[in-house]
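Only one chain is shown below, in structure tokens, and it's the form predicted on its own.
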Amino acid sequence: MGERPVILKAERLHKSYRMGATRVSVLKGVDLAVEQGQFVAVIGASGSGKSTLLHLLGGLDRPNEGTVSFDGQDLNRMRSWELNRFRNEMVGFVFQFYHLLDELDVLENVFLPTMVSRGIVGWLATRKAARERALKLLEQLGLQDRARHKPYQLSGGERQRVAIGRALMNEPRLLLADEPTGNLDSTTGNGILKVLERLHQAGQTIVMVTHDERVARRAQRVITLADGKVKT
């Protein structure tokens, strides 16, 4: 079996933030290549730059130096509307604290990315298909009976599965997960990891950051981040 194409590449990434009178360097020249279909875990202690790296890979932030390229396209060269489209269509984000909207029900939270990307006229034309896809995702995640519940009526594990459904709504080529089990007990977290493993087996490219070695070992490949650099 030949090598799969590299879908995501970071080269010489530097990122620093100003805190009062001082500048804090978080990333200090990170290189990373992710092949299509890989499940990569980035592990590191708190403050090692894991979440910062994930934000750069997903186009949520820009590096001070270096490049992030997706499928050969440099994110730094994208205009703001192109970057918005990239984040909406190519990347799915899963966060530790779910970031679900309590005023929407579970089904609405899942199809929200499609609604946002279409505009009013486009949404009216695609609403039926989007609802059907959202319901199918909820069924796959074992949440079909929760479609009309509000997020605050769910357990932490259920909320994280809703967040995964939302991240998958637009069929992204890349799934980025930031401490997806960090807010959950070990049994519930294990259920979330099984969901990610099934997605990987189906061909989904995943980059997950975690501080937990046991969680990282569930991935296909583990990269250690220490003091703002990839540890070799």
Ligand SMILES: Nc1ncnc2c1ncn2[C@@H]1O[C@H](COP(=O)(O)OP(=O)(O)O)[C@@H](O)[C@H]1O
Second form
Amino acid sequence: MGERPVILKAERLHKSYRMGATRVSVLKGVDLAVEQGQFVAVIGASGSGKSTLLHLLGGLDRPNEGTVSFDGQDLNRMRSWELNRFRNEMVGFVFQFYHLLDELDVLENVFLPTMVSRGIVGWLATRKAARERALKLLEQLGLQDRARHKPYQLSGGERQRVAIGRALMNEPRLLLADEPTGNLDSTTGNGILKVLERLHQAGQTIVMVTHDERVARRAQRVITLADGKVKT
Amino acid sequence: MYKLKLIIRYLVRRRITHFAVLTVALCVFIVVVVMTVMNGLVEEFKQKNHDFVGDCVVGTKSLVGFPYYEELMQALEATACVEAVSPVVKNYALLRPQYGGDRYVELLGIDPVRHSRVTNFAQTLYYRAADPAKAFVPVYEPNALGCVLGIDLALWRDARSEYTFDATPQRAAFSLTCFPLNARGAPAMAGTTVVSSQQFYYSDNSHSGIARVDDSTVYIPLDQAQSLCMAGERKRITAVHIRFRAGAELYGGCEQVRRLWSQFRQARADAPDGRLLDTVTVESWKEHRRAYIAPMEKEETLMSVMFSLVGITTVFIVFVVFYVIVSHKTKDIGVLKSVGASSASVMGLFSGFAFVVGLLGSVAGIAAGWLFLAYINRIEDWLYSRFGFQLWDRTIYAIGEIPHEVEFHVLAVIAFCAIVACLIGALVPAWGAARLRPVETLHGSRS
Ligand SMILES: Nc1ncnc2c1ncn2[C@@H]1O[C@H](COP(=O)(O)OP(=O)(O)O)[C@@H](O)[C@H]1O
Ligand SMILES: [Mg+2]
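Please give the other form, namely the form predicted together with the ligand, since only the form predicted on its own has been shown so far.
Let us now look at the entire complex, which starts with that chain.
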């Protein structure tokens, strides 16, 4: 370790939620550095704040204290439009419950991130290239025959692969996966992990959170989250 | 771009949006139909009153009337905006048919030719429409005195508001009885009694389309009316009706007449019977008939208020529908934000969706309303022939067809309001949705 540049760095992250009158502290000073090309697994019990951490890392939420910096840039200092652009171009999210849009078919779900960042004219100009990229991704994920299907026609594993396709659409430098196998049986989950491993081999930086030790072991590096802090 | 795609998909795939469109369409439909019919009825009624009265009236409510009208008419005719004038005597009389019975009527003494230049009197006639000069000449008794009866005094109207006319007016004689008043307003002795009577033959009928006029007015020649109802040295009338030239502005014209009248009156303040001029007022046709028009307009206003309430209900329904849609779609909002969509963009998505719902609803509602109005009279006819049911009982309402002229600007206003209603209804939930942090919407929810 240490020979590659750090692209993601979290320092003294604090996050608490208001629950009625009381505040619940979920993260109490998390420090974390991820090098480019690393496959990091964050393991922790259910409710330990893994999803919260991942949302902070991906700019979906802001910490109460501490900083997240990506490529040396502080996310806290970004304006909201810069943050939107950051999420669109730099990060890909994969969620436990896939979160595909029911009204769109598989292909459309995959190229959604490109569509979101383009107006009508811009989209017409890039549509062909975007479709080709989406189709290529589907092929790599073994879903080439499913392009015109609706999410409800797919199995859980297939849906998660579509979600991975969507996350990779804009060639993000960082892939964040929140219990990507949590809702799948072990064989199917294994398939998803193999996809992630392949991506890692191709140079993709990945941060995956899980509560399952066997899943975590598939990663290059494992970090444990407990009591709102990273255990060393 | 994703917005357009998602708007279309939400529209096509979500059953609840079909209901939203249907709700908007129904409200638009109801408002279009009611507004068109009400507006049509009021406009038609106003037009009939305008046609009946002319543009402007210089007149008095006194039955004694006022003198010097010949000079007044000369002065009026010399005024730039005046096209024609007609002297009128209005009074009440007792009508006695030959075979007994009696009833009170309103008497209008007119010069049929002059009156036809100011009002649509000639067009309201049946037999003498082409030649109003002969309005008071009975075909069956050309040398006798004729009178024109309001159509409901002369003929029966059937349930479809239609009259059955004979080829020539039926021979019938009436006596009209009045109390003649002298210039001081006292009953004048006519021979040995205080009443004067005159026999008339039915020469034609007049259909003004105003029920109150048609069922109680008898038209007789001006000089007959003057000798029946008035006594005294100087001839008097109760009103001069005026028609303005084409293009003359109604209020400007009335103002000009008013100025002329006040000079005219001042110049004759000390003339004999000059005080009779004090009761005379100058009114536009709208003012002159306001006692009849105002209730109709009130009714229309009331309708508008009631249907504004329908509009508010629409806003509320749309609000509820959008609330449901948005709460079903919070996950989508989270997903869209996680891939980089801005809050403004999400807001745009739902406002655009509301706009399209409003637009489709309006188009559907207007199309349905238009179609319904195009067939409304046939539908009413069918209902009547099948079930004997009539929306407007024609034995009471003097209307022929139900108005169905759709006005483009009314449609435009209604569609605009419907779309605005949808936008307002969608604004609150859409704003709430756009503000949602993606984390809150994505947390643990299943797909
Ligand atoms: N938006 C929120 N509002 C309130 N409490 C929250 C919110 N998100 C998470 N929490 C709470 O924070 C804690 C950590 O949640 P989470 O990060 O989802 O844990 P994990 O993903 O490790 O299961 C839990 O107790 C959860 O109830
Ligand atoms: Mg979690």
